[in-house]
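Single chain ahead, written as structure tokens, the form predicted alone.
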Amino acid sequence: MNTLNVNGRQHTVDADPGTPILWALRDTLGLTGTKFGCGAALCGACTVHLDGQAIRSCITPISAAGGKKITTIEAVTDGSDRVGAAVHAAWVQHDVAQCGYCQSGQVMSATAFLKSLPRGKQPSAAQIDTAMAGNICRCGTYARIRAAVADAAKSLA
């Protein structure tokens, strides 16, 4: 048994320590928001945070999470992360998604970019395109997507 904290709320759950983070929070604990790319770390659709750094959770075994608290696309969104409400709206002002696979992913990311910096500090859009790199969009929203980041810093200084 693993006891995982999940958006601040403690969980059981029945799987091998080897077990992806990625694979407990969607069969176990049925927060799907988490998305699979490609299951090697190399997309970013997987990416959560861990103890607020964006992580790839297909890669992550639970045994890492251990006394660390997670947290998802979930939590992020529902309104009470003053930094992931700023991103969720810019990502709905800038029409962000397309078939929509890998914003979970993208919105985690630009999140924990945003959380790094000193408060008010307004990122470049180089600084922007580097934290994002990690997070493929097939559809090719990158623009939109630095757009977006950078509405959401603004609207937080």
Second form
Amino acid sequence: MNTLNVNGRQHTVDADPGTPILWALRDTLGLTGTKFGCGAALCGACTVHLDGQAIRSCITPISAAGGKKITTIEAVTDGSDRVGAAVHAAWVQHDVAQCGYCQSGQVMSATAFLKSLPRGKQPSAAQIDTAMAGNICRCGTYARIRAAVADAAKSLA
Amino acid sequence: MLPHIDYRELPRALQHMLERDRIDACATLPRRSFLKLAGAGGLALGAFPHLAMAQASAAGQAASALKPTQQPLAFVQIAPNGEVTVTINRLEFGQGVQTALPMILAEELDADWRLVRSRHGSSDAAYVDPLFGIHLTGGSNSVKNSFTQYRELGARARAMLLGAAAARWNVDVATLRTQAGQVLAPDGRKLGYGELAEAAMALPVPEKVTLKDPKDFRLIGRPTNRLDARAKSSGRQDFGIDSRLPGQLTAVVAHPPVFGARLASVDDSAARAVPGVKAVLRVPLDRGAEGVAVVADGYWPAKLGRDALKLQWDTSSVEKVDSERQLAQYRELAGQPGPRHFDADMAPLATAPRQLQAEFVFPYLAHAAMEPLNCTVQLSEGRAELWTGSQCPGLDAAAAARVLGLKPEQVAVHVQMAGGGFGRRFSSSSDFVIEACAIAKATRAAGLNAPVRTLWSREDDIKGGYYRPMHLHRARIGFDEHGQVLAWDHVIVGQSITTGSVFEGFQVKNGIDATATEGMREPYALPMRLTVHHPKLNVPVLWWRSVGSTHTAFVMETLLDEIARATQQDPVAYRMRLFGDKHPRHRAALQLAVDQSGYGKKPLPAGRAWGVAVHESFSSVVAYVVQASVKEGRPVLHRVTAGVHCNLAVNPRTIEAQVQGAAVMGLSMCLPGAAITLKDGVVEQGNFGDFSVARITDMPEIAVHIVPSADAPTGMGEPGLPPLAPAFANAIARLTGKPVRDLPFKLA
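Here we have the form predicted alone; I need the corresponding form predicted in complex with its partner chain.
Entire complex below, previous chain first.
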């Protein structure tokens, strides 16, 4: 038995300790907002926060989450998280999503990035690209992602 | 996809399927929705045209003569609170049809857009393409073929609501008008659509309706955000992969390493010992192959079980394609006589003052949609229900019925939101759907009575075939000092996409597959001889966003640019001269891109060059003017300006997104790692590490401009892709002095 802290709640998960966090979230806890894209930390669709850091949940085993806090897209965009709410609002305003499948991961990467900046600091275009380079969008929504991250940063200033 | 289907030519097989679907309407009820809505009251018939007819008959009215595709009750639900839910007859997989079709219907309905919602249809007969008569999302046809359909649906529903209001107030219906979800009387009385819906539902559906004058459009043409924008950026949008039926199991399949191979031996003892694994099943797969499905209570144990299998494959009876040998074969084939798509006098080749010879190689490409392929199947006695993101739910239902030994009317496909597709979800053999059905059948036979979700890994997807075919093009062109082409001898070698599929009958003529030649020659009036070879190889191929134009546009637009360069002509002026007066949409799109980009006027930063290309595909024209450079031996795309002609722009916001996205997919084709190759029958790539696609760091600045038009809209899912790579290549050629002839680009 493994204990996971997900979005502020303790869960007991009966799974092999090597099970990636992704599958504990999706198949065991029914939190399907976090997506499976590649299983190899190459596309970023599965991005969650572990103690506030963006990680790839498809390769991070639940054994690595002991005593740590996992935060998923569901909690980041439920209105309780100031930065997450700003990113979500910018994503809607810029109509970023096309198929939308990768966007949970995009929003999680953007939120972690903006949280990593000193409050009020505006990111450069190059910093935004570097921060988002690990997230693939096959629909090619990158132009709107850039604009949405920049606007979210402005709204947080 | 399928740009050439003429609905009058639909083969007997498809007609039969259509008839079957009509009969089938009763069997494909989404039951849960019905129960929920029946309790809610209101105009809530949704996908139940037969029910509407039954109720109409019970009320003593004659059943309507309208076809299922014309029945508003199958497409519009109005809840008592005024919420309008529009059912779409297409798959939403990014292209924005889930917003565009409701806009079109809501326009004629005079709905309050803030209360409009959307949902997917199914394999129900109402949701066939009104022109093609089959369920189909492809060929950028959704808005094009359903524009009038959805306008008429909205107008019919509005007429019924007006009729209900007139009866309620006992006034002449002609005195009433509608506005933003309400019926208004001259004396100031108002009734919301939600209050009228139940009474409206009982009225006969009018056959003839008057549509709005387009100058009165309030929604159509207005840049509108997607209805699914909020859910898709908060993890709250369910996709097919998110299926969570009670007791559901997950299957992961060991596919053969070579297409079509069978099993020599299976040792599944270690796989069965993995906790959570419920069954290990040998199953028949697509193309006569075999595989082993590991069925477990989640993806991870199923995947661990698959990893633990010890399998030996018999590949002795299947062809093992090797990319290097294949290219040599294609080169040899290109020199041989073959069927001709166009013909012209090639004598001037011997005497033309200027000559140009070129060979182009295009690799296999995977679709690599972000949501891995999946399909959930629930079997019960004499019935199957499928949940999947399908571009062709009717064909998939028919294929499922064959595998399951059921009658077609016993199968229902519920279309699910899909995480991309680009053609892969319209497999001509329904490969991933029949695989999921075979697994569900074997699981049930093994005594497990549970719904089964078959889920592919990324490696299954990249290695699983159904690629954009590899192509070789060869051209020999004679022209004069003014760039006038005197003779153009052209050869295409590549596998046929539709041969062997149900579409062969009307896509393949005289041995030539129209999906391989689309985009050649037109709109340029060139003296071209086009020879086509379709070798048969053991690699499954399929349409891939913009299909033939993924390679033909590149060849045509780079060769013409080369002729312009060789004769010191401006590439824009040269194209305009070739268009003449016959192609006003091409001229308008190109001129708009030129004007907006500053081409020819604005000085470029040092090291940059302009590139131009324009191409029509699926009835829309896109022109790109780009700026590119070469940095440390690598081509870099800096800025893209698009000029788009798609006639009436229903939702300019989505059209902009589709062009931005198609440009990125076109850019992906140019970048290192954009190739699927085979070694001794085995696909060499397996994930995004070795089959790479564009990332945000590759993204140019992009501006999209749309030519104003009031003509009936054409589609925009695909047309933004074809001209991007040639525009980029033309800029690179201007910098290096050497033409780009390979995708991905090789600058050596």
